[in-house]
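Encoded as structure tokens, the following chain is the form predicted alone, with no partner shown.
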Amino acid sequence: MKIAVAGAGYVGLVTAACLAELGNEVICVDIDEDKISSLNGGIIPIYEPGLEELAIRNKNRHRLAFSTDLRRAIKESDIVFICVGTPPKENGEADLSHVENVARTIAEVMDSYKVIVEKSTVPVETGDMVAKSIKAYNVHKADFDVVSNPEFLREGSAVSDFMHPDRIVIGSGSEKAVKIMQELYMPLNVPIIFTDIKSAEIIKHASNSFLAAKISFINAIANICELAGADVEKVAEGMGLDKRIGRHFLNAGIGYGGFCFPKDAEAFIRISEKLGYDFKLLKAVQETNFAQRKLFVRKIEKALWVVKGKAIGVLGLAFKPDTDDMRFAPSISIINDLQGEGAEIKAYDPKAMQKAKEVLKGVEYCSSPYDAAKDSDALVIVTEWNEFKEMDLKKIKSLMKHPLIVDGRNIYNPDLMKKEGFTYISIGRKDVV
């Protein structure tokens, strides 16, 4: 099939790549021309575990290409993908100016049919929206049918994530457009659910917002383990266990990051005020969520007892491994407010790093978790890199001013840093000191 993606970020690249790699013609659509530019020079502008040899072989094999412009796009594609930013306004709802723009340049240009694919993270009557807009200045007259399929990718993982999925989930009141997207995806030969379209957008919203619930909810148990004296590891794989619970997500640490899950939780709540209803439960899990940050914050200052002029270490930037996305880490709170108490902030990143001085000023960065050690009164981890895990802790040790770890993701089995001669505190477990 001949597919327009519209928006060349985290979704629409991947997207357009592995779209591409199931046999598809593929034109990825951006307005930065520099973005697009260096796509076509083979540079990709984000981390993505495999993403980058997807794009350039496919893109060597003539499946896949990069233009600025959309109009050209759309005449020439079959199913458009909206694939834009819907970034959070200053009230919590979703930005939609960039779906509008595309929308409405879909209407303008179409001359035979189209299946416009809601791609992007939109509130739940959006595609309605779409519709009428398209209607509105459909130039030509010509057919088209909206979809929503709404995508469930992990940064770190997203290439996975589209070629293995769990399950498709495609909202659709057209027979024509369900066939076409049943065909569409019948190489990945999994689930799909098909539904109607307000049933699609929102179950994108309240899958995101009820896996932010878990994790709020496992720190909040590990807060109460802490002042139990309990393990909160034990107790995860305790409830882990039950099927009806899972594992998954039930790892105690400081809080979900990233632009996703806080975008969407608070968008979820501002969509349901919008529809009549008070999502008390969800305002919970973001006050769980932020709280837990200074927790961790209050963990060092007590450790430390003066936290002014002391070297701190910090270990991870990106809100989570296999990703140099800064966007809502929640190393960006806890490094400010260490430096709001005056400490020195030495940090390392094995790939944010060049993001993270864009927001995170007066840190001095450096070129490995030793160097990060070096003369440091503590070290943080804040991410929980493999490459964190595997370090020689005798080395670390030697390094360190004092041999002090605060651990904000429990990579570290407390019995064996109490051997290699560390004081050591994690979540929810009892400290080592």
Ligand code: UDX
Contents of the next structure:
Amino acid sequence: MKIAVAGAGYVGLVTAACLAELGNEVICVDIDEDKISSLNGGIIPIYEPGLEELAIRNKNRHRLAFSTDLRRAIKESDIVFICVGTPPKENGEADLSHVENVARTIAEVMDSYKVIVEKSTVPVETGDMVAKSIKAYNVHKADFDVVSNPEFLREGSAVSDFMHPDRIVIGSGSEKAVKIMQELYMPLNVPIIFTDIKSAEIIKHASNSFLAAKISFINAIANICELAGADVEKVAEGMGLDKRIGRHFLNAGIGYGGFCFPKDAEAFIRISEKLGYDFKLLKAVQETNFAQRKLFVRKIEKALWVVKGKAIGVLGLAFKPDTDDMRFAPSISIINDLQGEGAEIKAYDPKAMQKAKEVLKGVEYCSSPYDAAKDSDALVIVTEWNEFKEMDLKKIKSLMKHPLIVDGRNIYNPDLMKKEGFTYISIGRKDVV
Ligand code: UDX
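Now show the form predicted in complex with the named molecule, given that the preceding structure was the form predicted alone.
Whole complex next, starting from this chain.
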């Protein structure tokens, strides 16, 4: 099939490359000329495992093209995927101006039947608004259908999530569009749920909010475990064995970050409010999440006693491992708070340092975890990269001024840390002192 993908961000690039890999002819479009010329030169602007290889392979096979010409891409396609950004406005609502722009362009250009697929995360009723807007500006009076097909891609495993999803959600009121979408996704051979547009839109919001709630729930339990002298890792294991609960997304830590969960939860709170429902539960999920970072800073302060003038090595800056994404990364507020108290920060991240330099100033960026540990009064684990799990702890200890590790991701075994002679503070477990 011939496909236009509007937006060359995380979602757009992955969608375009994967749909090309499935044998379709795809044009991926963005208004950012620099980005498109880099993509045409084989440079992928984001770090996403497997994406570069997939994009280059399909570009060389002439199944994937990058362009700034949205009008041509729409004209030449059977399906148009809307994958443009929906960034948060000041009040937490999603800004839909990019989605509207694409809808208007589709309406002006389209001269034959098109399926318009909304893939960006949008508030419920956006699908209807897109349809209304296209109808209003439909210059050639062409036939079209709108489909909601939300993405559930995780950064760091987006390609594999696209190719092997747990489910595909297709929301549409048109049998013709459903058939086309079914055919498109047939090669993936995974469960597809068919529903109306609004339910599909809410499935996305409800899924992300539920996962965010799981994280805040286990973080709240971690705080109770600390007060009671219990071990949250064991508690999560015991809870997770119940099939109704499941072990995934029960890792206690410093709370969720990234471009999706904080933004989408905020947007869902606003959407519910507009519909007339006060989503107190989700508000508490967000509050618990942001409080968790502050609690972590308190732990560091308590362990150091006086923070001013102390050298703190920070391991991990990206909001999670296997990505270079710094958007809404907990590391930002944690480092800012510690700097505010007068700490000197030495930081290391395997992939995110370039992006971190744009948002975190006054930090000494190090070339390895050992470099960050050297002469530090404390080492703080913020992101659970595998590299940190495999460090030579004896070497780390010998390099540090004082063998103190404050671990926001519970990557080490407290008994081992005791044996190695560290003061080890983690989340929801007894301190090793
Ligand atoms: C998420 C959703 O998983 C994905 O379906 C959606 O389309 C986009 O948002 P992503 O933001 O890439 O994906 O990251 P994810 O792996 O879900 O992690 C989100 C945050 O939760 C990270 O900050 C992570 O560190 C944190 N997290 C996750 C925990 O603190 N504990 C956990 O148990 C799991």
